[in-house]
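Only one chain comes next, encoded as structure tokens, the form predicted alone.
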Amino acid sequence: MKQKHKQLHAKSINQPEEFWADAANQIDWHTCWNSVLDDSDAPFYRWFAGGKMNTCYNAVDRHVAQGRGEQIALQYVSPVTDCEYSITYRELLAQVSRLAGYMDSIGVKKGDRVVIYMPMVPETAFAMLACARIGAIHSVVFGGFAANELATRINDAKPKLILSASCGIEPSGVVPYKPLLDDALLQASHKVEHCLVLNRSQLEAELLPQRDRDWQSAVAAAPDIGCVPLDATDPLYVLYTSGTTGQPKGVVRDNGGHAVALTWSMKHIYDIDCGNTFWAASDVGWVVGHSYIVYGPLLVGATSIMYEGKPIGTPDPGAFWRTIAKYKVKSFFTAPTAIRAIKRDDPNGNYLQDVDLGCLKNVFLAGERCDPDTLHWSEDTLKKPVIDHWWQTETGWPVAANLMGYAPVEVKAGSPALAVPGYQIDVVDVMGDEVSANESGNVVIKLPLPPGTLTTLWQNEQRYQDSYLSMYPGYYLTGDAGYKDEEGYLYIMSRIDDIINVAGHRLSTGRFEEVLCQHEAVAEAAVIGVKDALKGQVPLGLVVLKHGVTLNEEQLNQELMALVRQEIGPVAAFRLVSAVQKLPKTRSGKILRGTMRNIADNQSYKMPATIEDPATLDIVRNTLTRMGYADAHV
């Protein structure tokens, strides 16, 4: 099967126009393209230039037109509200066309921006598709983001309309959204005239008569509206990702290339066809939610699960498995951090005892590096193929993966497998020279990037070039460090910034974490580099223990230090380690290593807008202070 994968990949690199023209035939076009790849304005490449299509038509209307209107499009599962219901493609079309009609009635046109600030409810998907229907550019902001962060995005996107909800529901309780939205609009210099607010029964919001409209009544009174033919190169959405300067970067995704790439990936990578059920346990505020809760599954006519809950605590670590069994999920996609949370609370898989997962064919993990221990635990517990794969907000779909719907290859723990067709991945040194097999370096992708990847940053082409293209001309800089083995398998070890320089030895935090997670008591680990007068930097590890572990701290620390010495060697100088109750993470599951490093070194830092639980930073700060780092008063 590896040869079959390599042959397909070679075709995508050597004959990209033929390869992607074949893939483009899987979606419906209003007008065929003039050229598959337009490189006249390199490095701003354009796919399917001259072609016209509509993403919403391909995700909704065509399935109804082909007689599949009664098939379930979205299955809403909300353990936090104890509510479940399904939406057919016909019902989805009715909701989306009326919401688009409302937008049109207030003057929202092609190219206008619409900010969506909502929880994990079906109306959020309606909002995205309604924008796509009329050519408005949506920008989804994760529901519950702080008001100042929302204001920053409003100022950058300059929306004509904001779609929001009265509240979100977290395991901790109701989170009011409307006060945050009102505060953000007061802070923002850009003035928004129209807000459409979904009032939820858990907490109804007070509407301002001059600006706010009630979602249900406004949409019910709106006319249906059809799809607007759009240029393939027209923007579909802007999704903001954190920038190193504190100013978020607006990743721009086009219509045509995006639809083609996602349609191709659903079958080839995730093994999902029309009528199958797919579940990406993420949030529409993240790129995973854009690509694989809303657009990807609907483009191929699958059923997509929308889940409002957590892997644990809503109500227990068996919630994911019961949902998969109940709704006959064929492929399941979640983050390694979710699996680690389940493993921590249910290390022996007791919640799986009475659950029939016969429907489940594959489990996919992405969002943060999957350490081998997590992969093996998942395989052993679920008795299913567990597939690590790697991609980014900027790429929009997988860069390295196992093609489970086309040519599955051997799974190697710690690796997201081989480059996906369309991506030419290289590992280079600081001078841009390719390094040898098994030698670490900076991971880059040769231009042009395939369809579906970012085309630029919103209204900031210079920043796009400076951030991604300038360091290695002709290549896209991923910002990740790693290596490839002799067979071409990629290993992503850390962000480039997370390489620790210990007395001249460059060591990856990912490798340390991999070793720490081998210990039977450890559920997850984070390693950061802290300043050291003698060695420049030394590694410091924080571990979260599995529930029920009674090992005393001194014994644990000695065993962990011995394990690192055995696996990495004395050069690692690993002597700083402590157990903590929780690690600080973003809501998408990424550990905030950079923030922890700043705390340890007494550097200034900004509370990340995406942090899931701010209290975790206090836990870490207290632990670091006890270890001799992070002055308590800073």
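Residue numbers count along the first chain shown, from 1. Heads up, when I say rigid core I mean the largest set of C-alphas that superpose within 1.5 Å between the two forms. Note that this is a predicted model, so its numbers are computed, not measured. What changes on going to the form predicted in complex with ligand AMP:
Of the two rigid parts that account for the rearrangement between the two forms, one contains residue 492 and the other contains residue 580. 143 degrees is the angle through which the smaller rigid part turns against the larger between the two forms, based on C-alpha superpositions.
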Second form
Amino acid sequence: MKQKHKQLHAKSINQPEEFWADAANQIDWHTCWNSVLDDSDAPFYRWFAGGKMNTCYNAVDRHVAQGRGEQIALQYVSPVTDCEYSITYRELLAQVSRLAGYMDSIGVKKGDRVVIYMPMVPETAFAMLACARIGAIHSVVFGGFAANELATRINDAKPKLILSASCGIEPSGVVPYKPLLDDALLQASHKVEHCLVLNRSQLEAELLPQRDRDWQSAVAAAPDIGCVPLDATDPLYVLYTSGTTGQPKGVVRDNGGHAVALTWSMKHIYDIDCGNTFWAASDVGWVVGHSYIVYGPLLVGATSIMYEGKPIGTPDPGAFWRTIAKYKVKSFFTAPTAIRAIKRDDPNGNYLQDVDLGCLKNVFLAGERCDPDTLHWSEDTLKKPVIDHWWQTETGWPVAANLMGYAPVEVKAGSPALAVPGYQIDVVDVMGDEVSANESGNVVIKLPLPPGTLTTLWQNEQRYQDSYLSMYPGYYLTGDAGYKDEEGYLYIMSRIDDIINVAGHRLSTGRFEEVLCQHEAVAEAAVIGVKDALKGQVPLGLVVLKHGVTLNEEQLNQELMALVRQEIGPVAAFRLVSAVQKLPKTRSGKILRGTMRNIADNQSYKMPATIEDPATLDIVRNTLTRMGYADAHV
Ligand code: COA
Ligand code: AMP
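Give me the form predicted in complex with ligand AMP now, not the form predicted alone.
Starting with the chain above, the whole complex follows.
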């Protein structure tokens, strides 16, 4: 099987045009492309230039046209509201074409941006598809982000319309979204003309006359509208993700390459065909939700589960398994942190005893490194293949994976297996030379990236080049470090930048530091990601106070935690902070975050030759030990 995988991979690299033209035949085109790969503007590559198609047509209309209108497209499962219902492809078409009709009626046109700030309800998928239908570019913002983060994204995307809801439901209770939206719109310098608000029965939101419309009544009054043929290279969406600065990066995805790549991945990686049921237990605010709750499953005519709940506590750690059995899920995708949460609450798998998982063929894990313990526990408990796979918001679909629908290979714990066809992955040293097998280095991908990957950063080609392409000309810098073994299995071990991964959520330590420095008592701040048994990593902040500050430590810490929650949002999970007299820095003033992280996690480290004051490492170690991290004896 490894040979079969490698042969397909070699074909994709040696004959990319033939390979992707073949894959492109699996979707419907309005007009065929002029060239499969246009490299005339390298390093900006364009897939299927000249081709015209519509992503919504391929994800919705064509299934109805081909007689699958009565099949379930979306299965909504919401343990937090005690509600479950299904939506057929025919019903989806009706909802999406009317919502698109509403957008058209208020003047939203091809190329306009639409921000979607919504919880995990089917209307969120309708909203994305309605944008795709008319060529508006959607930008979904995760509900766990605060008003300020939403405002930053509004200012960058400059939407004509925002779609939102009165509330989300978290285990802690109802989370009002509308006040966050109102606050974000007050903070944003870009003025938004129209907001469409879904009022949920758990909480009615007050609507502002002129600007806000009620979702149900607006859509009921709107005409149906058809799909607009779009250039394959037209943007489908912008999805903001954390970079190393506080300003998020707007990853731009095109229409044609995206539809082709996702369709290919559903079959080859996830082993999902038309009529199968697929479940990605993530949130539409993340790339996993875009690719594998909404677009991927619908493009192949599968049934996708939309789950509004958590792996534990809604109501218990058996919720995932019961949902899989009830809806006959064939492939299931979640984050390792969700498995760790279930393992913590149900270590012996008692909740599996009365559940028949006969329908389930494979479990896929991604979003963070899958530690071998989590892998083995899932394999032993579920008795199914558990497949780690590696990708990023930027790539939009897996870069390294086991092709479960084509040629499954041996699973090696800690590895997301082999390079997926389309991606030529190298591990290089700082000079750009390939390192030997089992030697660590920076993980890069040779250009061109395959279809479906980012085409640029929204309105910022320079940042795209600087962030990803300039360090190693001809290669895309993933930002991850790792190694390959002698069989080509990849091991992704850490980030090379200041991005941390908290419960599968990607966050920027730079953004945390910006927020901490807003506090009047703080002169300087450093935030690192430290190991956490449940969430993989959690942020830990060390602050240096301004001279003469008299706040007591407990009060200061509470204020700093509240500030991060208010400015970044609850998803930041910021609960570890302490004041220190001084931070360790190089003589040129760079904070030694990597060394601090090693101390916190009890990893070995060398005293940096350029350190300004070696005593600062003792200060930090003592503080971290007091916080329950660095072991004082190491
Ligand atoms: N809207 C509003 N608030 C949200 C939110 C949303 N969409 N999503 C999360 N939050 C809030 C939570 O309520 C919580 O708030 P709290 O501090 O008041 O309790 C906070 O953000 C952190 O949430 P979360 O990361 O979910 O942590 P948790 O401690 O509540 O739950 C896990 C821990 C492991 C169960 C949870 O992180 C999880 O299910 N992880 C899976 C991650 C995943 O699927 N990632 C996608 C990548 S594949
Ligand atoms: P995001 O863009 O939020 O999907 O985060 C992408 C980052 O998460 C990657 O660059 C990795 O650092 C990490 N990541 C995702 N999946 C894996 C995996 N399977 N193994 C190791 N790290 C992963």
